[in-house]
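One chain comes next, on its own, written out as structure tokens in the form predicted on its own.
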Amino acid sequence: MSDSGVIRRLDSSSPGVLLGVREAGEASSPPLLFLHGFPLHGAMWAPQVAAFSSEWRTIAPDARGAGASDVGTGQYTMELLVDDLFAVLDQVAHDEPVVAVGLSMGGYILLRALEREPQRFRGVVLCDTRSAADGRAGKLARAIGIRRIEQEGLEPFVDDFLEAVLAPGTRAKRPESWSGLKRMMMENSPIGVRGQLLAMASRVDTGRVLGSISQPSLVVNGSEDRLTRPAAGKAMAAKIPNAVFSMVEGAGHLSSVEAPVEFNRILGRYLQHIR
């Protein structure tokens, strides 16, 4: 992956606990806020960061667990990544609104945001997510996903995770996403991974809040996404006033990092609507 950013190290919203955010362009432009997925770091949206930081202030923080962000106790909940979240705005964009991009559990993080404080927003891309909370099964499957890291390690968990969510294929044809990506997983503590999967087992249910979203929104699907389908973002889109549904062909749950250039194409078309 590419040089993502300078990273500083900002109050989280508990006592003691810095969370690492990564910034680059320059601070005059107006702020494009990048939310990474799970089992992941800021780092991943190296590509996007070169793509629109001449144009944008990118911010990039590392959830609460990744990355250059402390552990903490590793007992999250949603609603503890949320005020992570406003914490680092306060301290980066102050009162100006942005427009955020969120990515699996960057978009669980970026819904239930907008649920409680949308006058932070300007716009709102969700990729590859989902407003639905976990059911009976995906809650289960967390809970086994904790279990296994504590028993085995992250590695296993990690090689599993990533033939679920790369689309079929990819290890073969593109052998350097995937030994990037694993690398990035690995580099995660196994306490914060184990926490953010506390974290989105407990989530809410953020439906409610597709039909009040009017900021200009762009939803994004990989095509060949095996965890959150195309039809699922395709009605996500629909319950959204005046959403643009876009696909990204080829890719799988992580469109951003497995088709960058499509994705960028599709991302700048509507950063340049929203200029």
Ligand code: MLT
Given for the second form:
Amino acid sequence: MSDSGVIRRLDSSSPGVLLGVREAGEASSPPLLFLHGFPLHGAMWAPQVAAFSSEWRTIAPDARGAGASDVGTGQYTMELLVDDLFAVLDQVAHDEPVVAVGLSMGGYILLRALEREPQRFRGVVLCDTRSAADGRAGKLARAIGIRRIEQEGLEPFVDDFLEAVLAPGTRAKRPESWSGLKRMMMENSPIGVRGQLLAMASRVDTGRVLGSISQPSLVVNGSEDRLTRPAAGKAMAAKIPNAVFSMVEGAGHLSSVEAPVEFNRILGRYLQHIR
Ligand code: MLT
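Starting from the form predicted on its own shown above, please give the structure in the form predicted in complex with this ligand.
Whole complex next, starting from this chain.
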């Protein structure tokens, strides 16, 4: 058993491609789904699994190409990642609606999944994420990233990514979170990371779903997030009926990892309200 739960390999939406899914907690507890950010995998949720698996059945899948999941062709779309999520939910949650927590890329997957099949969700937590699709500059930056990983391998990309997304104080204050995140990112397949860049660059805008989210919702943002600024998180929350906005002080883009105690306090309050 890893810190993020027992890893099972389950069917994806493509024949022969298996996905790693981390599960912890009692089978009779209500399901709590965690969707990881890019270019991480499900182990990023270890602090939340430790805090909540006594009362919830935690489910943290590795996206295609990440962690214990197969890579497949490396040609991914956001639609494919949502198809994979539905395949996993069919196997682990059956017809029971889940409370879902998605951080950044996990939030992109969750928003599109809510647009397609809202009945699968009982509660929605969107962390350091947005509904807008990439603009011109964003798409070009993804293309540069894909080329760079092909030419130089994963490590220089990962180093620059961490520099860009963590709060300036995180590396000094919590060096273990920097090194743990880097280790996790380096465990991923370079082909998978490039496939996820492709999926994010080609995803559609999901802004139209915000006004129809009827589940109790929480939007969380690191106060130092330079990729998804707190003002953008707040604006997204304002468009979701029944959404509460909370800020994780001092955290950057990876708020659940950078400030797990404060993040868990916020998530715990929301989960108590849901139960
Ligand atoms: C993430 O944390 O999942 C990524 O930063 C998302 C993105 O690059 O848009």
